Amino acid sequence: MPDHDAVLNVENLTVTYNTEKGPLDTVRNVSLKIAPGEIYGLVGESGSGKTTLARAVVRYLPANGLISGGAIHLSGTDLLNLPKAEMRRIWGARVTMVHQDPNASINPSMLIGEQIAEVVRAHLNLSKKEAMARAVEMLKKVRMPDPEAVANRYAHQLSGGMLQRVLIATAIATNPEFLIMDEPTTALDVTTEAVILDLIHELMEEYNTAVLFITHNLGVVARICDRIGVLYAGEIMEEGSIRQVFKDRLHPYTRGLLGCVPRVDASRKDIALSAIPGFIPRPDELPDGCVFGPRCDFVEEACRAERPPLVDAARGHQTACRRWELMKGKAEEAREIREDGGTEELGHVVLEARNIKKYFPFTGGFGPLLKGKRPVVKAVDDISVRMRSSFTMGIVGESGCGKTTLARCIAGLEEATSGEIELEGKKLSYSVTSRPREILKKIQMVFQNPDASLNPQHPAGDSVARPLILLRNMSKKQVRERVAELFEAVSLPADYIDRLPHELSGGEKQRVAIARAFAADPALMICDEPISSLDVSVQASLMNLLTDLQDSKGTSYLFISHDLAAVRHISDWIAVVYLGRLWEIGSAEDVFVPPYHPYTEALLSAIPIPDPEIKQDRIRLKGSVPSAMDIPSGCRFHTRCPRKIGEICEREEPPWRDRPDGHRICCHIPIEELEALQGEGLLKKAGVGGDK
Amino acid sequence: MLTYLLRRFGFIFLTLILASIIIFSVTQFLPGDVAQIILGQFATEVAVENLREELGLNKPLHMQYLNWAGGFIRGDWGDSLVSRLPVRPMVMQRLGNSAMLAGLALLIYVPLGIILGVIAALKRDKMPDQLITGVSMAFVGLPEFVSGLLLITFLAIGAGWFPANSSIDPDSTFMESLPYLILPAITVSLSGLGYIARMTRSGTIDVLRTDYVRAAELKGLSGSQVLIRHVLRNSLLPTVTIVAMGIGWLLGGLIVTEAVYGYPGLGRMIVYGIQRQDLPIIQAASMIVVAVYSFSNLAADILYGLLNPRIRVGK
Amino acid sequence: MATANPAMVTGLFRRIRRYPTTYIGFAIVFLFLLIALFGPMLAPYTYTQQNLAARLQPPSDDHVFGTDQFGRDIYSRILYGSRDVLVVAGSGTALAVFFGLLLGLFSGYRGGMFDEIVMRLMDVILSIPPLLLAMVILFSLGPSRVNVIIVVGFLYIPMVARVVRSVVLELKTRQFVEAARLRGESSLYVLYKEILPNVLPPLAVEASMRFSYSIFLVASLGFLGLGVQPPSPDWGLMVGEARTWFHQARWVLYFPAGAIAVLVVGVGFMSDGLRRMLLPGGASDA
């Protein structure tokens, strides 16, 4: 029975993959409806089946996938009974899709304009010329600067944010009734993401399109969606309006997910993140009864008996939990309050890095060489930081700002161009190869990509044992004992010692990498985006692990991330970096409340916060980050600064302005003025006090 | 694009110089004395010494090299030690014959290889793919003298469709020699065919997996539109380079094939030169082969640069 | 799909099963190894044993593959020749792999000027068609079994070095190598313990490919009369000699040519199978 109010009406959809283990149902019994103009957020971790669901909805499954049950109607058209040729007429005309990676989704050898025009020509019967005109018009629509010129460019000539605009322009060019967006902003920087999300929001209102918005990011959902469905192991756990789901959280999994996400208004001193134990079950190993049962705190015998159906908890709000009534009205209690928060006495200085610079010679043919000057990329341009023991310094900034290069200079993996690095008062040489063993063992690093962190040919235990043998001269027996202790410290079972990396999950690999770093017993640990590539629940457990290890060992962390909430959660002190330079530094509490640097302000305004109650001011940055080869004069942020005060910003480098407690801001605008401009800050929460 | 070309030219220049040094020095290690070889075992000491002087063999090696290379650039490639005739016209005529054979082979195997490769990629892991992949693997491995002789026994001697021997008059025109060219061209084509088909297949499979091809299908474009505009435009781009790299193979294949069929090309000339220790012939013919190979790679690079927007238009 | 992980191993075998050529390849190579090891013991005659009274005899009970222009038993010559081809091509490949590995490892790991010079040199060698270079070098060294081995080894060093180098360059940026540098491991340790184990799988694939090309090259040189010299039972040489006689006696051509064809194709199939098994995504690579 087609529902004519909804654009998309999916009923009891089951998707089956034929695998060597036989048929596996990766999506089971999912129903959803999306009305015109509605943005429906589908949230899930990796392996939840969200992409499969999205592809099934438009009947675009790989060869071994098939829809084995249910019905899909698009404005009354029964999609499952259409022949393949008819589907082609629907694709691109009535249903369009925006993919995750804008770089990969655009044909590199075809002009941008042609790629928009071809979809128009295929469905709207326009001439070549008219189609090109339409393409330019669509580029204007997505507020592309200089649309005519962009239409005649190739993908490699555009930035990621611009490419995502092109994809959106292509998707709305035929004025479709239904649009699927699969993680459309995941590959973008936070400030660009904010701009794109605004754009999507406005366009969808204008076009009255129904949107299925797939993401793993709860903050993005809270910002842009009207309704949300939480998908877990191929089934919907909870569905409702944004407000209903975020406020009432009537499924333990939703609670778990929200409990995992760090908050910009609280740190680890206030709350511990509540990681969900265990893993998503694979489709061939589904538990009996509730699929979330094995990981659930509320589980009871009856949950294991049969799969609980979705029940209506309120109008438009459904949950697949039998015990949802138990959870009603207990929204905020989920978080554990930490008791040992705030050891305030200052430790000794561990790291002192002064005026670090790292210039890379530009290598790219000898064109510039012929012109006689050799350009340099100023990746890090005069940054100083000081760290004390048992202390975490967070470094935030968008990609390409130099934060990773800074960390690698301190570690000695890159040789700094100039500056001084002191560890516990001893001056260090720039290169790791000329540092003595006593120094080496004091600085260790945890890297971003868990897959590349461990040698695929060495068992996990060997990776952890090696620093013990090399740096601490332990005997075989001592090594074996210590490795076991370290595995226990990072909460890995002892039998993982003999496993090869490909037998471990991403989070487990990262735990081994942390154990390896701690094996050297370092005074300073550099964590370069250690959690970025992992699911939120795994992120939470790793952040808790790092916090616990710091409490017990007194190690200092230099924590690098583009994720402001994670940095806020884990850091005592935060440094904000843009284009190779520091703009603001201070305690985590100070940096995240006004007055702050205009760039910090823009970052904070851009982060998607998983709480619909928090209202953020809209401060958006224009354009993209300038090249580090061609740094703007004066204040290097002036080209994008929303609070630029005039010519002085282009001419002179701004001064450092000091506030109490070591909080410093580098800006032409005096502190008092910033304070007056920025008022009470961005994180205003209606009702509940998001204080500090 | 300009810097790209300059780089390529610079590299070719360097390659030719180094390759000429290799060829020159390797041919100097010849057991025995060149003058002695020319004059035969029973020549007098004086005659040999006179010839050494005449040929410049008493000068230091690097001078000999410079003399030789200088002469080569000026077009003076010396005289054959066997026939006493100037080398250059002989080499050029043979080069023409080899080019005829190579051209015909390229016309056969490049388009066919591309078509088979694309079919295999589209029918990946299914019967046509397994067949094409298996057969092309076999073709790549089969030495030309094996496939050539088998073709002769079946198609020439057995069926009588083609002449078994291709020792045509070196001066004959293309149309005259065409019937004699077909079997050798097929022989040379077999391994090239397998190579092109395999490379095209893997390139096309890589493109078929990209997000932009998925995006194109979801635009509702027809199958042929997706294939031509989105798949082939990207997957055939590297084929230009692949064909050029395969020229090295082709040239090696020509040497053997010409020997099998007795075809008067550059390859057979080199083999003869080696058998008769005719130094100038070996040197000149080898240099020409290296130059042809290098310049075909250069041409491919330029063509690739022109076709690929990433190189044609910078950032 | 992120859930595909556990199925990797079973998927691998399914992949191989879909390509029966892999099994065929391994079987052929194994068979030829057996022949090379035990063949000469089973041979009814020696490879030089002439019998001018029984020239160009067709296959019979006495001579299963017939006899050649000197009345030598072709079957016996092929059995002996298998040892020749595997030893010459195998040693040549081993040389190329050994030196190519060394050059590729150091060139890739050191980088800088050393790398630049080594790689330019390799490019120059690659810019001369291998068969031509082999012919020219053998011309000056003189054709002999040892020289053929040396030439094959030398010719294929650049290919191996390039493959190894590209793997090393990629591995060098992996973070487990950086972690090793951070704890102060020596370059030698990093190369030997961290990098080398990861180079081995692609190296094995490359070596098997080189082996198949080596057989090809050795046989071609033999055929042209520029490689191993008579009366050696080299298959290429046998085919070359057969050219004069095969109008009267097809078998003098068919059996050695068939042996070469089967072996080369078998090694090719095996190499392709190794690629499928050892390299991620290997199924699509050329």
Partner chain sequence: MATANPAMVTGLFRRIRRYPTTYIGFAIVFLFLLIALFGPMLAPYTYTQQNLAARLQPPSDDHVFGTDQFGRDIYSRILYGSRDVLVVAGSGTALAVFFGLLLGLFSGYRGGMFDEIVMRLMDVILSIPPLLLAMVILFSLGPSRVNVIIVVGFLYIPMVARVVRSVVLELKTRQFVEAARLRGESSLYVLYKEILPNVLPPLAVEASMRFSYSIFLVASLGFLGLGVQPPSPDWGLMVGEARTWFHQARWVLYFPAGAIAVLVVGVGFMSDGLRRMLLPGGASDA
Second form
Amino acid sequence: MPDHDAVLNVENLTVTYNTEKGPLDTVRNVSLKIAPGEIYGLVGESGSGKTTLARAVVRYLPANGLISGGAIHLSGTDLLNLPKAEMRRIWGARVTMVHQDPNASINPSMLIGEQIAEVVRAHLNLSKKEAMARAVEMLKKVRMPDPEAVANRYAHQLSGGMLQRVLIATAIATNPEFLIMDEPTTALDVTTEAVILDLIHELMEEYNTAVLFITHNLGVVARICDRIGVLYAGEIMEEGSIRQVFKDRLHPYTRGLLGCVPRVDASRKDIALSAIPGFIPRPDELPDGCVFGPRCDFVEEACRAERPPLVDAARGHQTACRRWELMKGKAEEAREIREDGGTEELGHVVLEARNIKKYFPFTGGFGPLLKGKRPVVKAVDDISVRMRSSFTMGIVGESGCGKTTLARCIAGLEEATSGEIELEGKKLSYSVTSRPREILKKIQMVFQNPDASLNPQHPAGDSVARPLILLRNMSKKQVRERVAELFEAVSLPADYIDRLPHELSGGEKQRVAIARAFAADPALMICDEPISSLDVSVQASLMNLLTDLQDSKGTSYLFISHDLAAVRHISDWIAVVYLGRLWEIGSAEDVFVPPYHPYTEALLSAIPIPDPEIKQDRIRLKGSVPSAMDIPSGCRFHTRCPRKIGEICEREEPPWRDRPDGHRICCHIPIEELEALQGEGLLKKAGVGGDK
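Now that you have shown the form predicted together with the partner chain, what about the form predicted alone?
All you get below is the one chain by itself.
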């Protein structure tokens, strides 16, 4: 019988797809309930069935998908017995959805206000004037800056964070009972993500909406959700309150996922991430017994004999592991502790980039030109970095701060406006086309999206072989042998050499990209957001791979990311960039403990920590990053700085302040005052109390 206190009540749901191989059950016997005002987090690796489950509960499956078993009730309404016409009235009115990519959900040819108003008119029967007023009201609800003006803009005129606010405004405009959020913050940088998560939490409390929140980011779940379901290969492995699941971890898969997450209090020198071996099985290749058995460290023969049911381990806490009592009281994930974390000898200087500037001419219209100005976009404005061999420099900052432009200038893909770049003591020309082959071999890049850098019509092995042929003049036999070695080095089977990119997973394609970068034996590898689009298990595997390859090859990494926990784990030093300038630089250990630059402090405050007992000081930056064409006077961070001390910040450039061991902070506030203001730091262990 349905629970009438729950908004969503799903019982023993099975979803089947009709394929060329016959019917395949992709979600099996899943049950869950979501109460009014509750945010239920659904986590699992890519391919675990999260989005399929979400679409099934609102009957929004593709043509070859069907619900072959179970029951679904929305506030007592039996959704499975409703005709399609009635379901269309429910979609957008009682049930709404916020997708991962707002660009795929927002019509680029319609004004923002009109798009929200169109939904309101369709479901609330308001007049055009009333619907537009409601649209503006909703933009105010999501704290959109200047909502009346935004209502009269198009999607291309808004930032990613603003577009995500538009999606949320559209979703809540009809006062829905149930809201699905499918990876709503994955594409956002850490400060924007923090603001959006705060907004979601406050709005759901106000509207008392039941939310299914799908993500692979366990830190986000710990911050925003009330309960969590862990989905693997279409089955629930564990379910409970945030505190129960995160602290007890009564299923090996839950333990594995949490072991993949880098910690902000430890680096790769202290621990190795516990990547889960193997892959999620395909629906037509499910194992006998426990579906997680082939990847489980606790598996025994009895686990392979029959599929374990969900059992009650405690009130409200269920697990599908027959050996859950063995794990009780052993909540801390099994991580490999690195014992040899002592001091290391300094290697030779690999990269010296001094006073790099990159200015782009403005191409956005005639307005500034008519006023007699010839503006430029100062994407990188006087940045210097220095790196030694076997060294990782992490570059962090919000989207648009200049991280990627700096990397492209070093690689020669963008021509620097001024400054000097030296590689192993040799001065480099600004353009990659003017650099000799010996230099091209020594600087390689790994990009965020391997699909954009691998030829879809050529086997993966050809992509890895190309730099060997172009840059190292190897014979065909030598190329074949070296490609096989590189595939082995990045833990890919030899038969993957002949596979096309579409036959590989996202993590496998990124491994091919890393193998290709190492093919030329580079001295410097530039990694530009190489793990941001991957789930936690693949991220952990790739970070461990990069660490192992660095240890064996001595390559240095320039590692760019907005994931500060990942940067903390992999980096020796961290440089913090804002609006084209460097504001703090030092060892990873120093940058993550007070004193910090106020901008670094805000970035660290925004990191979602996968531990419900950790309480963070809440520092949120107001507004967006100013235009790099119209940089504020004085300290260019003063327009958003929560620690601004007065007019001096508006008038004068801040000085660099040096601490021991090379840690430097660029700020008007003296180091001693910053230290006193920031106290013991941003992360505090809360007392153990009731469930979150």
